[in-house]
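The chain below stands alone, shown as structure tokens; this is the form predicted on its own.
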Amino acid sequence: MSERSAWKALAPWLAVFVLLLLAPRFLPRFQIYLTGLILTTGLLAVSLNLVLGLGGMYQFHHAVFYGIGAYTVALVITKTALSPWIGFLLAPVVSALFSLAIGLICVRLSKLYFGMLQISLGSLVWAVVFRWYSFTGGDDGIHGIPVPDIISSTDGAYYFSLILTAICLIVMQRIVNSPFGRSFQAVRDNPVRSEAVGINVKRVQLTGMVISGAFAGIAGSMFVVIEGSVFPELMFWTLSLEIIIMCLLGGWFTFLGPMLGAAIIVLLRTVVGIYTEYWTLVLGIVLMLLILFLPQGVLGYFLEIFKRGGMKAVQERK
């Protein structure tokens, strides 16, 4: 790709990050509080979709991963003398540890195996922070948690979870365009010629759980921030679904899908909330209908329009 062409590339995305970088300037207080919680849940899903739609691997408990982030900068804010700063560095990493050994437990397994003991190791993890009541707050959870007073405001809030999200997404689309993303879609397509050109399998799938891992624990370090509470809800299985959702949603195989899929889930879960408790009812008819018209997700939808409109141009030109 040329210069040229790089720069036409990346001149939407540009102005997207200025748009909203000038959003506090002419949003009301809560529209900003959602649009902040749309960048956190929007960089969960991308971090979740880093495993299944890039590697393919059923990730049904990705949500334990954010609650560890969220929960290990609370307890080293409310619990310990330390920087409250030396908790966000510790979110990833706890994470990723995290993420690592359940993935040397279950990695052993594939597609819904591999699913359901994870599954059934992220409720473990659920169940022990929903009863410690000592340390954990227990199914109170752990809430007034002070954050830095450069963040505590609702516009240093959000400009923290802009930035934050930004570097992420770009750090998350060099893995994506690496040799060792190159390796983990050969997985997914085909793990036994993978095997036997000389990838080791196993081991990249565990390098990529670790890694949406640690971006999950990122994200979750951005939920305290934004809501100044953290609780087990964070780590509960009905999460993890809807986090896949949000995935399936926007297009999968899109690498800014389910970044979209998370804003159409929030807006919607406001939105109708407003006027329904039953909002989980609406987003059940808009998932039945998207999977019968529009199985590729809603960015799928319009990137394979875009990319036949290019083709139709290209043939009229010759």
Second form
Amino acid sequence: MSERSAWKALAPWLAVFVLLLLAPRFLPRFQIYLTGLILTTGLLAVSLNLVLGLGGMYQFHHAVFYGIGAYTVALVITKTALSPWIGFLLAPVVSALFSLAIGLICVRLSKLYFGMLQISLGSLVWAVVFRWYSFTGGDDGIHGIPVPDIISSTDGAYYFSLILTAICLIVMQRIVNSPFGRSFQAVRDNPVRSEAVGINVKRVQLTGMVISGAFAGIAGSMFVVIEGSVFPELMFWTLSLEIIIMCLLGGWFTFLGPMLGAAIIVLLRTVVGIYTEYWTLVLGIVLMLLILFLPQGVLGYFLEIFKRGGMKAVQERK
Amino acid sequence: MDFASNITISALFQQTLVGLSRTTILFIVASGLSLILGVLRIPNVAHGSLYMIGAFIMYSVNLFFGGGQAGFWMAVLLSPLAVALISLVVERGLFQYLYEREHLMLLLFTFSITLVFGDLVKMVWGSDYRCVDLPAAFQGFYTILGFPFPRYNFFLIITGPVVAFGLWFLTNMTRIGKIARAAAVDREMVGAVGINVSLVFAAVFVIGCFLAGLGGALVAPTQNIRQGMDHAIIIEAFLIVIMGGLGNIWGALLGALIFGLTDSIGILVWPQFAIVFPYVVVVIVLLFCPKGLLKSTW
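So that was the form predicted on its own. Now I'd like the form predicted together with the partner chain, please.
Then the entire complex follows, led off by the chain already shown.
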């Protein structure tokens, strides 16, 4: 790609970033909070898509790593005398370690068996957190976590999540396009052939899980900043399925599709939640229609239309 | 810590019996799930919702007949049938178009059904806790070897093997069971010899969901009927099915036995972390037998 076309590709994203950077100037507080939540959930969904879409692995319990990241920050702040910033540094590390441990156990299985073993291990973590009242606060969780002053206001939390999301997305984009990302994709498309050309399939999958877990941990730490609390629902399996749904909704063969899916879900919950308490009914119906008629996701659908349009143009020129 | 401080012979005996009655419920629900997984290859998350609906219908029917003996038996009879009817509508209306989809899509599809059912239950029954009173015949205790034991739990422990035998009979001795087992192995071949596979699948799906409803109806008198019981049971049922071997009825029984007993004995050993024990056992089992304890049909 020449330098000019690289800039051309980058320009819209820069514009979006600048727009988001300026958002607190003209949006009310609640919408800023909501945007921060979308970014957090979106980062979580994109991190899941790294293993689900790129790696084709049935990561059924991604929320565990999100919850672990959040709990790491919360526990460092409330239970230790360490600087809160150490908590933010530790969140991805601890999540990555859990990812490694769970990955080491699961990775020798494939597809549904991989997913189910991961769900059982994740539920184990959830059950411990749910019951360990003296350490994790049990089913109540931990509330009113005092984050550092600079990021404790709505705007501060928003900027924190925006900048962190931007950095993470750039790094993840780099990973996707790196030799590692390519081999991960090769493993997804044809594990047998990848093995034959000398890719260590299990190691690639494990590395993918650890990277993805680390980013989920970062998303978890952002959640603590935005909400100021943690609770065991953060690592309950229904949330994991919800994240998978976000990936599906946005389209898992695109990099930013899951971000769009997360935005749709968070907005749907908020907007429908204003009119009725039965928002999951609406979500469920939307999802059923989506799976029946639009299995490649919203972004995937539009990309396909664009591509088809593009192809038509090419054919006409010929 | 009160670690293992309250283990006595009497408590152990009692908890084993409690665990066995829990096993019955788990087995009934898990065997239905296993049947659907084994034959239709659908990881049916909505199974938990049907269990919850079964429990709520049990409550309503029991109330309608004014409780007591008549109410209880009518409810136990009618609520699984009602659940089966719901599942028939869902299968003919939606699932039959989706059999060829990937597992992940099916999982998400059934999850979205869970979301819809969850809210529908909230609309119909509200979000309060509900309770079903046992008829007089089931109240009170039997004395076994000098230990008191609730009559209803005794009834549950007897029901478990009856259902297991019924399922065994259905899958091994009847025509539809044999066709279903053949379809589980090779559905195209079964279709090729002139059998309407779609109808067989519908029947298996309905039978599996009937079991979910039965489990819900039977569990109703022993606990609060509430929102969220669908999420709790389905994860347990899935783990039992995986632990026992996908699609294997006896595997579901074995898995339910392990799950139910570790849960109830765990309460004696370390009450605070009792819910952790079954998960630990599942993880250990899957570490050594990743495809489950018994032969899976996959």
